Structure formats: structure tokens, C-alpha cells
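The chain below stands alone and is given in C-alpha cells; this is the form predicted alone.
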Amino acid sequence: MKNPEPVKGFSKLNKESKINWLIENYFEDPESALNTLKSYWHDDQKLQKMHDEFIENSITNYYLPYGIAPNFLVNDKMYCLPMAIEESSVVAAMAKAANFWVERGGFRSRVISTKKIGHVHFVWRGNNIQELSAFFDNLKPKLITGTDGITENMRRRGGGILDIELIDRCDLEPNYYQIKGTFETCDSMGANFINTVLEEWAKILQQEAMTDGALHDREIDVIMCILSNYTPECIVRSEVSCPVESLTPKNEMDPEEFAMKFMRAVHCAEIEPYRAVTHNKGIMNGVDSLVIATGNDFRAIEACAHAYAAREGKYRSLTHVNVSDGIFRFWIEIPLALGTVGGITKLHPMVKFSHELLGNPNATELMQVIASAGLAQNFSALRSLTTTGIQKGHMKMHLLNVLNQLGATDKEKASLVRHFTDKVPSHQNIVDAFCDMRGITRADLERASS
């Protein structure tokens, strides 16, 4: 194994030089490595250049499968959902849930709030909190007027600064305070806007502290200025409902029995964190795939959703269920800070394609659609878990992945897909069936692949 020396000035090298250094220092077969990288370049040089400029030290593109889940009825509007994800059974599960609920009125979704938060974190070493409070009362209007130039365009679109508060966190850390800003960023996710405002507030804070009679500059020490990706007031709710009797065909399972098992499955996730994490991960399979396809920040969405799930001090399910008066209701409330303008939404060709596919929604509509996707994914997962088990559908989708790893031909794939039509495939019995078809042993297969 190669063990290269550290490289200096790597980011200043051109793309070709970066690649040459990389493959010569880390790969046993540089030509094969180079061919792999080049195979993912766009033929369109202008398009490739744009992708290269998205991030630093770009050497190629990394593709995810881009699938479609049709027949999503959300608030009486039909959508075809774009999904960028590599996990085998997710798109199939989403499409199955959409087909189920389109016949039962679809998804009802509404945005509860769209507020976002940012903080100026600072240290104040004074002892009299009344002095700081009085200073802040005089400072607050200056924070608003001092950022008028930054907020002008956002205010024109109906957004801007909603509130500014002084937060005392000395119970957690000595001399620790925050200026908390609440913002409306309309159709943009708003990270750059919020951070720009916060950094200007920090300057105003320090300038005003220097001229205040009761304060002086050495008493105010700004730690940092940053938006929060925890947005518990940027919430969307999506719900499905139908009579219990229409939940399942009676020849499959008694509908009331299914409703009871489904409720118990959700309750498990509401009381048991071990189950809740996997439960919510399934929800995020649906959410993240749309977030990625629409050019939004899935890492921020993930972090926020999981923090929200633990907001009461214990990690719980993001979905909830109720059966009352013969009606089954299943819903999700989830924070989704999304944007339909800014970032790469107007640059990345597939992101633009996704937005057009969805009808170029505004941020509120996109929140409603993506929350419905998370609910649909969870419904499909729970339906499988409480009836046939999750592996039957998942492993059938995984079957082709295993066969591709084994190097099966198209004819062999078709034959083995038929073979497993009425069986639950596992990795072991897929390999066994493949070896039987070729008339070889496992040892033969391992020698051929080594």
C-alpha cells in the first residue's frame, strides 16, 4: 500500500495536475483509476466546468440514481416526485404508497410556520443584567436600521427580520449571551441572508458597546455569528385518513387488525428510541431523496428533523396515528427549511428539471410535498413491517444489485428474477441459485472473482 507524503498547495493545482498527483500516489493501476474518473465527466465541457466550480478540488462527478414516484395527490394536486437515492426499495415503496392513497383522497398538507433563527453568540463580563438589558433596548432599533440595505430585497418579497431578542444563557456557560434573530426568508432557504445580517449585527453590537457609558469594548466579546439549522418554528404537517374498513382487502388481513397493529408499531417508535431512530430514518429516506433532487441541503434537514424528534428530552417518532369513530388518521409534523430560489436551484440541470417536474413550486408548496413524501415512505415501511415483513420487498429490489455484483448476464438476471418470484431472496440463496444456474461451486465463484 502506498504511503505518500503530505501535499502542499493542492487546491492551487489545475484539475489535470490534481488527478495526476492523486492516481500516482494512491492507486496501483493509475490508468484504470483515470478511466473511472473520466467515465463520469460530461461530454458537454461547459456543463462539466459548471459542476467543477460547485466545490473545491473537484475531479469528477458522483452520480446517484434519479427515480420517479408518480400519482402523488397532495392538496388535490397531482405530482410526480423526483427522487435522488441509491437505496433499492425506497422509490418502489413511495410509488406504492402514492397509489394506495390516491384512491383515498390523497395527502392533506399545510405549513404551520416558516420562521427561521440565527444568533450572535457573545460574552459579556458585566454583573448587572439590567445594564445589558437597557443597552439592548437602545440597540435593537439600530440593529434593524443598520441592516436595512441587506434586508431591502427580502422585505420587498414579504420577508425580513421578524424579531430580535436578548437571550441570557449564563445558566449553561458563564457570561454567555445571544442576540437571537427570527427571520422570514420567503422562497429562499436563507442561510446567506441570515448570516450576512448576523455579522452586521455583531459589528453594530461592538461599535455601540464602545460608546455606551455603562459598557465598553473589552466587556463585549463576540464568539460567532451563525444561523441555526434547528428550525422548530418552520413546521409543516401532512396527513392521510380513510375509513378503517378501506385500509386492506379483507382477503389479505382484517382491516381492524391491521389498524391496531399499525398503531402499535407507531407507538413503539413513540416510546422506544431504538425503534424511533430506524422509524425516522425511513421517513428521511423519502424526505432526503426529494431534498437532494431539488438542490436543498439534506444534511441540515436531517440534523433539524432529529433534533425536533428529541425536543421533549426523549427521541421519538416524527409520525403519529389515531383511530377514532372508524376513521384511520396518520400524520407527520416535521421542520423543513427549504428553498426554491438561490443556491444551485438555477444552475444544476437536474435540479432545474426537478423543480419544473413539480410545477416550479414556491417554498411553502415544496414543504407540503416533501412532508407528504416522508409520510408516504413511513406508511409503506410500517405496512410491510406489520404484514409481510420488510425483507420480502426490500430484497427483491436488492436482487439485481447482487446479480450485478456476481456479473450475471441479462438472460441469467431474467431467469433468476423469475426464480425468486414466490421466494424471499437473501444474499446467500441468490449466490446459491446463481452458482446452480452456471453449474459451478461457491469456491469456483470465489476463485474467479479473486
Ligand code: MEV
Second form
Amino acid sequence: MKNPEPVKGFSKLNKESKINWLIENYFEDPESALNTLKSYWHDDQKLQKMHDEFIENSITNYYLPYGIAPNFLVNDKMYCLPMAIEESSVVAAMAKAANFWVERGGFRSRVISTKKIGHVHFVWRGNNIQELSAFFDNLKPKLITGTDGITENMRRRGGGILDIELIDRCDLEPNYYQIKGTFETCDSMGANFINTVLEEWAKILQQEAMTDGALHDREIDVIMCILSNYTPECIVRSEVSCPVESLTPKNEMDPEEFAMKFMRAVHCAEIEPYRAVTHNKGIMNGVDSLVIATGNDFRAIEACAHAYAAREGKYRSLTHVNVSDGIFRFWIEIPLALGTVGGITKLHPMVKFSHELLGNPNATELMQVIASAGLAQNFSALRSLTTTGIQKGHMKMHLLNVLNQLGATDKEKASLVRHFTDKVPSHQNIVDAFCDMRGITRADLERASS
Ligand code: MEV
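Structure of the form predicted in complex with the named molecule, given the form predicted alone:
Expanding to the full complex; the earlier chain stays at the top.
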């Protein structure tokens, strides 16, 4: 890699100049780099322009596979799930779990609460907290009326400000206080709405501090205004259940033994953080792929899910299992702050497609579907882990990636997929089978690819 000088005013350059600068400074073969970028441009100029306008310095598009998992029954409604994900086995695992549970009543899901939180973080240098409390009591109605214009639309939709509290965080840091807002943002994720309200609150706070007889403006410093992506009160619970005896098809593993192994596996993730992280990562395979396909913010969802998993001071499983009176119950409780309006939901054609595929759900329905998808994914992972092992299914799906890396033709791929129908493929034995098929040695292959 070359080591270019810092570039000034880059964002002001047009797309072509940005690309020229980039490929000249970072690539050995600028023509090939340019061709790669261009091969991902959309033919439809209008569509390409829209993508370019989503972010700054856009130079091309980045594709993820978009798969679907049919037969996904949630609250008696049959969904076909849209999933944007690169990991080979995730869609197959989702489809398997869907087919398994559709014959056992499907997923039952309910939203427990939908509150979102935001804070004005500030420093107050006074020392009589009663003074600040009295000031806040006076301030509170002004925070509501002062943001009437901003909240009007949301109130009309049934949402808005639910509560405003003064929070004393001097236990964490001297002079640290917050104005904590609790909001209902209906079908929007609410980040823009909440942040706009909070920034207005900060202005009102400072103005009132200036004119208030008891406080002085110099005593209050606003640090920042921002929603919290930790939403432990925006929670959904999904569950599957069935009699233990119908847990495994006839002639497979004994259902009671399966239930026992499955319970142990979940228990490992409830007590052991090393296992819990991988367990929850598998859940997020299902959650994120739908969150991305529906145009939601997977970083926010991820950050929140993991903070919630650690809410008791130890990182634990987001799913739980119980067997009693011969009934197997498996459930998830997860915070999901999702939107079905706003953001890119009405802009990105594939996001619109996903929403239509799901029947244009509102935010609470989407929470129910996505939580169920997380549970389904975890069920499939644990079923494989406690029976066949994970590599069988995983490598089967990964087989095509390895064959593509080796440059196999369609005919060769079909033949090797057939070859591995009754064998567990590993990277090593895929390469061996490929070499055998071509009648070459490993050394020949390495020579050809260097
Ligand atoms: C792989 O992406 C996900 C799993 O590791 C999840 C798990 O271990 O539960 C299979």
C-alpha cells in the first residue's frame, strides 16, 4: 500500500475524482480496482443516485445475499422471512426451525412494553439538591409546552413524551445530573424525534437557569443530549412449546434425552459467559438478518441486546427453556427498538420489498416476528449442537463458498455437492475431492492459484 498525504476537502470532490484519488493511492492495479467498483454500480441511474445520497463519500454498492425463509408461523399468521446475511447456514437453519415449529403450533409472541429513553446529561455545580429539585419542578411543564410543536405529530399518532425526570448521578461522578425523558415513538424507531426533543430541552434548561432566581446560568453546563440505545423497557417475548414426546421425529433420538440435552445446553449459556456470547451471537444471526432486510439499525439492536443480556451484572443467555408436566417450553425475551416508518424504510426498494413481504407490519408486529426469528435460529443451532454437531450443516452450506474459491465450474460444483450428500465436508476434504475430480495434485492447484 502507498502512504498518501492527508487529503483536504475530499467530501466536496465529485464521485469520479474521489474514485480516481482512491485507486491511484491505494491499489496496485487501478484498472482492476475501478472495474470492481463499477461492476457493483446500478444500471438504473436514479436508483444509484439514491444509494449514493444515503451516505457521504459513496463510491459503489456493497451487496449482501437476500434469502427468504417460508412457513414461519407467528401468532397464527404465516410469514415468509426476508433475511440479508452473508453467513452460509443461517437461512437454512431458519427454514428448518420454521418447518419444525409450523407443525407444532408456531411461535407465540407478545410485546411487553415499547418505551424509549433519552437524556440531557448535564453538570450542576450547586450543592443544595433541593434548589435543583424545585427548579426542575418549575421547569418540567415548560419542557412539555416548549416542545409542543415538535411532539404534535407524534401525539396525533398516539405517542410523545411519557415522562420527564430529574436524575441525580452524583453517585457516579460529582455534579453529574440528567433530565431523563421516556417516550412512546409508535411505529418509528424514534432516534430523530427523541434527539430533537432533547436538544430543545437543553436550550430550555439553559434559558430557564439563566432567568431563574435560585440558579445561575454558570452553574449548569449541558454535556450532551442523546437518546439511549439501551431500551430495557422496549421488550418482546416469544415462545414455542410442544409435548416432549413430539420433540423428535420417530426413529430419531429419544425425545426425553433430546429435551434434557437441550436444557443443559441452554443452562450452559445461562451460567457461562464464554458460551453465552456464542449462544446469543447465534440468536443475533436471525435477528440481524431481518433487522437489516427491514432497514433497521442493527448496531443499536446489537448493543442493546448484549447490554440487556448482562443486566444482572453477568452476561447470560437471552433464551430460556423449561420442561414441566411433559411440556417443552422455549422462549426469548429481548429488547427490540424497531421502526416501520422513517429512516430508509420508505426509500430503499429492497427494504420496501421486505416490509411488503411481511404484510407491512407495524413496529410491534415486527418486534414479534424478529424476536421469534431469533428464537428459531437459536433452536436450530442448539438442535444441531446437541445432536449431529454444527459442522455437518454449516460445512454443507459453506461447500459452495469453498468450491467458488477454487474456481469450480457449475458442473464440477453439482458433482461435488452430490459427492458430499452423505459425508461431512471439511475444507481439507473438499480440496482433496476437487483435486481428485480434476486429476491434479494439491501442488498443481497451489501453483495454478499463485
Ligand atoms: C454460528 O454463526 C452460530 C452458532 O455458533 C451459535 C451457537 O453456538 O449457538 C452456531
